[in-house]
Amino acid sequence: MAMAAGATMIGALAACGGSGAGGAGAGGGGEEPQSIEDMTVGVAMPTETSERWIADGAAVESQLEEAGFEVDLQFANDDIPTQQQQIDQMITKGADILIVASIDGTALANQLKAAANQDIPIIAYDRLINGTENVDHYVTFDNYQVGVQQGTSLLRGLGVLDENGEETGEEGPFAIELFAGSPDDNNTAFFWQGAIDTLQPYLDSGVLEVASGQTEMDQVTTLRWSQETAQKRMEDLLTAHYGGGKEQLDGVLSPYDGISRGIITALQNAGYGDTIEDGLPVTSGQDAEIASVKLIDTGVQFATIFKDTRKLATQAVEAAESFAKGEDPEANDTETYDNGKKVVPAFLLESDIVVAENIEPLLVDSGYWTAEEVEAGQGD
């Protein structure tokens, strides 16, 4: 299946040098780099409506400050003009480096051009910024693998795969529906492709069936990753394809915990039961948000994908430190992330599937959440 435009995976390209400030290092082309203590990093985050992005912002800010930087952290409330204005202001106020988690990966070309004109290195954070050569580095998780893990967790929940990822011989058929993330987020296509590549053999063999017939990414996206939008779509799907004695729904591919909670609410309201044991369809997720971790712990949501934002923040800060020294940050992928203008050097981190049985070792023992927070379904 073809990838969405701007997110094409490329297997044989070398990283291209951009005209952004990172090519010369912070402090301007050929000039002696400033000391970190004299530098300000502008950090543009998309929203405070998701606890995941609140955690990212806090982790990046605290680690940058520990490294000695001044920090200008801004959240844009998922409003594109607001994020554009915030980045403009960061540049005007003299930011030396920018870390940007974009709302719309195609909407910041003018701002990044202005930054490049002032030799300000730009680090794309978790979401690739598209359509501009003025992106110097990208820190993220292996987003295709995240999608593979989402598809795998759904198959595990249905009993098609065991806990080791081995086929059980279960032939179904299982009725599933598919959800994808926001169409303006570059990561959406990677998540989708990893998941659909994992599920497609079982769709082809008849082990899985999609009653709605909605199996293309552009049919199943969820603008701004909205919980409410996902709930409404799930309600519509149930009414159109699963009501009045029609087949029961067995599972849902969900790309994000907020979307999962909207889906689960619609399913519970439709009488599917309060827990998976009661008949609630198996639902995947992503981000290990504490409300969904509690749902997993109590048998309501089956799984989520844990992307440790502390590690992502560390990688962003290390990239900022490299730029501050006039050096290129470490990259472990120089082929995959083509933004339509260049292949952006990237550093990819690994993620984990969380189910009820491994909440403690993955999330509690690592200090990401406490046992009390999991029990309450709320962070401190």
Second form
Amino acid sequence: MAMAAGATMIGALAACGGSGAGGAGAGGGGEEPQSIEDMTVGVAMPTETSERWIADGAAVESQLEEAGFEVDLQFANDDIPTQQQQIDQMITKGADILIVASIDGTALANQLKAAANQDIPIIAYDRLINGTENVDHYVTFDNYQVGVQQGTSLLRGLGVLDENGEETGEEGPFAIELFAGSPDDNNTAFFWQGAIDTLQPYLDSGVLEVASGQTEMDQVTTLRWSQETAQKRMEDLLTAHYGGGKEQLDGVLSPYDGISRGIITALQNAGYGDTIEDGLPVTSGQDAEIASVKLIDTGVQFATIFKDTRKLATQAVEAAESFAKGEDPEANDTETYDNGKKVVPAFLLESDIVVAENIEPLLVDSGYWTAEEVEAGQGD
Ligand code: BGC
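Given the form predicted alone above, I would also like to look at the protein as it appears in the form predicted together with ligand BGC.
Expanding to the full complex; the earlier chain stays at the top.
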């Protein structure tokens, strides 16, 4: 078997004309064809503080290994210099292909230039890397659509839309507040735009009201997607605009489950009640993190967005295999993701809204979480 796989010989650079990144990575060697078994993929992940990135790292590593690659997987603790250093080291140690989920989408130009100089193909993973020619492919979800789903789930939670997305005629007015993700993450503006485009007609008609008046993305971002930062902002908003929790807030747009949990803690501490039934405002989310799935199951958080990281990993590994063979990976979007220097060919996956009623079909039946994990609110 090893022989058969090993026989997948690759005329890497020859096939691509060696035109910088985009040529297949044979570690800059050039003439010698390389087999996947001789190739190392450097995988740079942002952080282990959020469970989605741990899952991404594990899925990418195991699927790359199954395909025959060596893997150099690193997590950067949400620290930009650490990530820069890790990528530098991957290059020095002879990585043939890089898969990078950036912390700050604009901070890696030097590293990627060094990689491109050695003809190492670069795959941006989930988050686009900006301001550089040297990103060859992008695997992600339809990030604008994720935002639409976040806005839609908030409207559903408030009863303005039904489960089919149809208007119910409910006119409110509902008091909401808005949160966005980390300003240095390219996805943040996509999530925000999708959500605000969905909510705007209801803000315009007065069905939704934002008492703080903070309706611009720049006013509502959350650096590094921090739960603590979000909790603090929610506490401040309650103090300043909702009589310290005495006046009614009905819903909160949250772009990520960790942020949602910070918001929920602030609301519960302010006396809003433990569950939505008890008067807790409805909150959206993202990532189907197990702690939040439990909160959804028990009526505390209203919704999350499920992005199947296993499928994203598969897409990244397929892209790596294509580069290894000197081919261009499959893209299904060649227009949306302009990084300021070029439009990066992308493969976009779809996501789903998860509410209490569809935890089982979407998350349990697909094997993403077991019923026991949902009940415990903890992964194995
Ligand atoms: C990802 C989200 C995640 C967020 C925080 C974004 O780039 O697309 O899935 O919730 O980062 O980790």
